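Only one chain is included here, represented as structure tokens and corresponding to the form predicted on its own.
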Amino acid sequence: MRLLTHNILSSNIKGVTNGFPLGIEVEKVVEKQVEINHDFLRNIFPKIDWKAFSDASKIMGYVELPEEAPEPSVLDSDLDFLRKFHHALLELHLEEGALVCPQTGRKFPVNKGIPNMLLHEDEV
């Protein structure tokens, strides 16, 4: 699982109000080359809620990215930015863990870098 997808996923469990971000438990993390694509990443940054990001990337053991968000000029003009920006946001995968209901500590199961986030009955 990606972070860009870690960044999108919430936990949708009956009565939770609070369900993002999801907490990560790694038990393994794969990088996987992928070719970059300065558009992609130039769309996708201001839709990243960067605390989260900046959070799960850390758990998943890069530590490359700065605290706070940088202004989106930022994606024009350094290249060594960008390219960490990339790697943590397509190329960083949890392989195995489990992704975690910040407000009822449920979790969820990654494996093979799927997340299962299907709820049990009492859960709907």
The other form holds:
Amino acid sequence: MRLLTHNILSSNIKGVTNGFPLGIEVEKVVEKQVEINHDFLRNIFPKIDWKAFSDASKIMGYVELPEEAPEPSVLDSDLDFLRKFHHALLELHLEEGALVCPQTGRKFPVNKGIPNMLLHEDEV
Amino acid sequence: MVFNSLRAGRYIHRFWGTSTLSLDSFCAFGYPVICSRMKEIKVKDASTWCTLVPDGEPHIQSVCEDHKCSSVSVKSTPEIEKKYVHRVYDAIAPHFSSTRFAKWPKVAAFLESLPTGSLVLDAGCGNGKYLGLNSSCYFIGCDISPPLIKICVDKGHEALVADAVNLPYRTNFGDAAISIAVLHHLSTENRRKKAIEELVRVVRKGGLVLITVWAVEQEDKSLLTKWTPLTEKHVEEWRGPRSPCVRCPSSFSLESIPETEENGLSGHMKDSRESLMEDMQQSACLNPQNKDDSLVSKDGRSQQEYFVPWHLPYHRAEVSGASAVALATGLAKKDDKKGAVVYNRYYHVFGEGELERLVSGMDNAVIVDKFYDKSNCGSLCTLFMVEFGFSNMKNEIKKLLVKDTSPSLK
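Next up, the form predicted together with its partner chain. The previous block was the form predicted on its own.
Zooming out: every chain and molecule, the one shown earlier first.
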């Protein structure tokens, strides 16, 4: 699971009003390189919840991202930032661990990079 | 849910317990049935009679005193889907995936038309056929079947195990969502509606949703006759590497359903009076021109619930071990002649205008385009929806968009 995916995931348990962002429990992180696409990053950037993203990247062991979201213009001028953004967003994978509902503490397992978000009968 | 189907089973069995009925006369009461041939099923006489509205308040008949029917959420998976969708796909996943390579042009065109940086959500992605189709977009696939998701992830895609009726995504975050040949595996109208609501919910205002389902409607109604074989011979024709088509192999499918109490309701997919009424209204509108109205039962009501067989070759079946369990529990049957384990998949085939009706009922979505695709040996009804925040402007905007949208979406 990449952090871009984490940025869209939310707990959908019955009764939960604030299911985002999910907490992360890390057992194994894997880095897999992908080609950088500047246009893609520029378009994706405004959609990201920066706080959730930057907090999650720290949990995954990557501390290079700024706390505050930079101005969008930085994406055109600062190649270094772009590379870091790309790396944290797309190249870090949570292979083993869990995602945690912020309201109930319920854990959604992540195995072989696959989160299982299925709910039990009593959670729907 | 086990509770749901057992209750429904008792309701029906009690009815059957009072007299021997031919399935044809049972049709007269409006229950959709798979087969026009009856199989007598001996059942215990039930002491309770309780109709369940799957996702609403229980409607308890006067007979039912000592039993309480709890209300079942629309997000709870009915037993028929667990047995004839979930477990089947889990068992056939690799084989199924190997037959799923052809990309439908309309879906590919839609995905290729999306702007760079789009977040695309594929709900019910199966083997991930469409994930990453547009390399400038970010795809997240989800499916209820873990083996199928494993196939996606092994290919390098981003995928997770989730339920299309309850997507684990933030509201209004995606740019586009697709649901390709998924909704017809949901066994109640409320669940199908919920799945559509979820697709619209997860997409931003102004985003696009593409849904395709198997449907009976055809631009050319005469094709309907060719499309519905009742004999095993016809089923065999389409058993090859191409997608198995939706058919009504009526006598064939009933034989492959074991005769247990639960499966005694094999002919009766709907378990509520509410959906019974819907069926009756719907079939009143359907009036096929063809002579061989095999999709329509004797009294003019349309058949929409089907089991469609999947033949899993023996050499494929050994791999998962799931087939051994399936055979032991009666979920699947051996066909030594064909050298395959035969599973049944549940389908609700959409009727004329049905998908359109479901979508039109939504305040915050508008149909932009719809068409049929006969290229995949069946009829496919495809809709685009544009989501707006201003429902009072719906019609004006719709007019504009329909003018601008070309079929190829380029």
